[in-house]
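Only one chain is included here, represented as structure tokens and corresponding to the form predicted alone.
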Amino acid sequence: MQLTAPLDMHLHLRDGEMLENIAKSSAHTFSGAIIMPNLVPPVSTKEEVVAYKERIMKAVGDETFTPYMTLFFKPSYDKSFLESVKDEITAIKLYPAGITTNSEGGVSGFDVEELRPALTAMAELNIPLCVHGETNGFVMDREAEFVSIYEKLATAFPKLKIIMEHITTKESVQALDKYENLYATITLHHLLITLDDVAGGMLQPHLFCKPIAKRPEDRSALLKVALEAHPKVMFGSDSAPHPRHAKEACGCAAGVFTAPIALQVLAELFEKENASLENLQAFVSDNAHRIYAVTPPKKTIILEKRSFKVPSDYNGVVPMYADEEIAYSIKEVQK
């Protein structure tokens, strides 16, 4: 089995020592990735984007990999500023304030008129808006409640390409076909787990994430559009590394680390569900090429059906399926 120029359209690489420790986990098997900007402080200026990209390229070393950079959305961004930074970024990421890791500087309230100058300029410059779509409501309802905000934004800014990030609910899936300018990323872990896997027995801290895993019917809706390679969905791992001590602790950090095993487990999942290799290729690559209009560097990943024992950790970060056997291995990476 081979995959051509796979892309991860939602990735956390962190910074500093963590960046140096885990960047190659993605860069080895992916041709590129949309890089999240929620550092401390968040990436919100041209200079910060350029400097962060330089640190990423240093961390990935000789791997063939393009980091598609993003800015942390601020309503104060005007057209002049966006024109000046456009060539350095692929998208801008909007976080509701305080809703996830390092998002305290995000948007409070979604007043269309307050957002109009920045979002209008983004639409005119063809800069996609990526959104972490959750309210501050009851944790299981937060994403479903946010769909009405997606609808408001999609209607108010019909020329703005809006990416619903890491969707987890059937309501988000349904919204895809209602609005021409709505697209979505789906993670590996949300295709596999429900809340029962996280907290149905002993708490599984390395499966705790935001948005939290939902119900079986939500997982089924995600699986359907991923397996059929719906033209408006893309793979985005939301691989979010935290040191072991931050996960196995009171106040467990939210995030699932899947970067080193994502393609192997996706291959196993698509085979198990009798989905075609063409659909897997579209889900992990072709749809993203078209939606984002990117041309990633050439890379071919050869996978083979040979069991692989997932390490207990990668430089102190515990991956999904740690110490377990998965069915597929990476046989070769051709550049």
Ligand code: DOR
Second form
Amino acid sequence: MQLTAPLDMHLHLRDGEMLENIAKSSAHTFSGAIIMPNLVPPVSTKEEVVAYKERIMKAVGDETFTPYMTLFFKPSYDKSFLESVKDEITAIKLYPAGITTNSEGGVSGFDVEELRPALTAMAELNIPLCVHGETNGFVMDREAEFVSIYEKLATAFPKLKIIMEHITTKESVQALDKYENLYATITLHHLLITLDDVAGGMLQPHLFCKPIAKRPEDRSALLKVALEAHPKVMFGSDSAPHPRHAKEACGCAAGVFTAPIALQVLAELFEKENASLENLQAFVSDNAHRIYAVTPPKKTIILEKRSFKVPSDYNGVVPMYADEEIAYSIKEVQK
Ligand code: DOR
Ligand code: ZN
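Target state, the form predicted together with this ligand; input state, the form predicted alone:
Let's see the whole complex now, leading with the same chain.
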């Protein structure tokens, strides 16, 4: 099985030692990725985004990989600032204030008039807006409640490309087809697990993430659009590494680390569900090329059906399926 120029349209690469330790687990098998800006402090100036990209390139070493950079959205971004930074970024990521890891400086209230100058300028400059779509309501309802905010934004800014990040609900899937300018990323873990896998038996901290995994019917709705490679959905792993001590703790950090196994497990899932290789290719690459108008570097990943025992950790970060067997292995990466 062969995949061409896979893209991960939602990735946390972190910084410092963690970046050095985990960058290659994405850069080896993916041609590029949208890099999340939720560092401490968040990436919000041209200097910060340029410097962060350099640190990523250094950590990536000789792998062929394009980091598609993002800024952390602030309502104060004006057109001249956005024009000056446009060539350094592929998108801007909006976090509701305090909703997840390092999002304290995000948006509260979602007042269209407050957001209008920045979002109008982004639409004019053709800069997509990536959104972490959760309210601060009851944890299982946060994403469904946010759909009305997506609708408000999609209607008020019809020329703005809005990407609903890591969708987890059937309500978000339904919104996709209602608004021309709404798109979505879907993670690997939300295609595989429900809340039962996280908390139905003994608590599984390595599957705890935001948005939290939902109900079986939500997972089915996600699976349907991923397996059919709905033209408005893209793979975005939301691979979010935390050190083992931050996950296996009282006060567990949110995030599932899937980068090293993502393509192999997607291959297994698409096969199990009788979905075609063409659809997998569209889901992990072609749809993103089209939606983001990016041209990733050439890379071909050859996968083979040979079982692989997932390591218990990668430099102290526990991956999804740690110590378990997965059905596919990476045979070769051709650059
Ligand atoms: O589970 C998550 N982890 N969800 C997010 O939105 C952020 C991420 C992280 O940065 O750890
Ligand atoms: Zn994320």
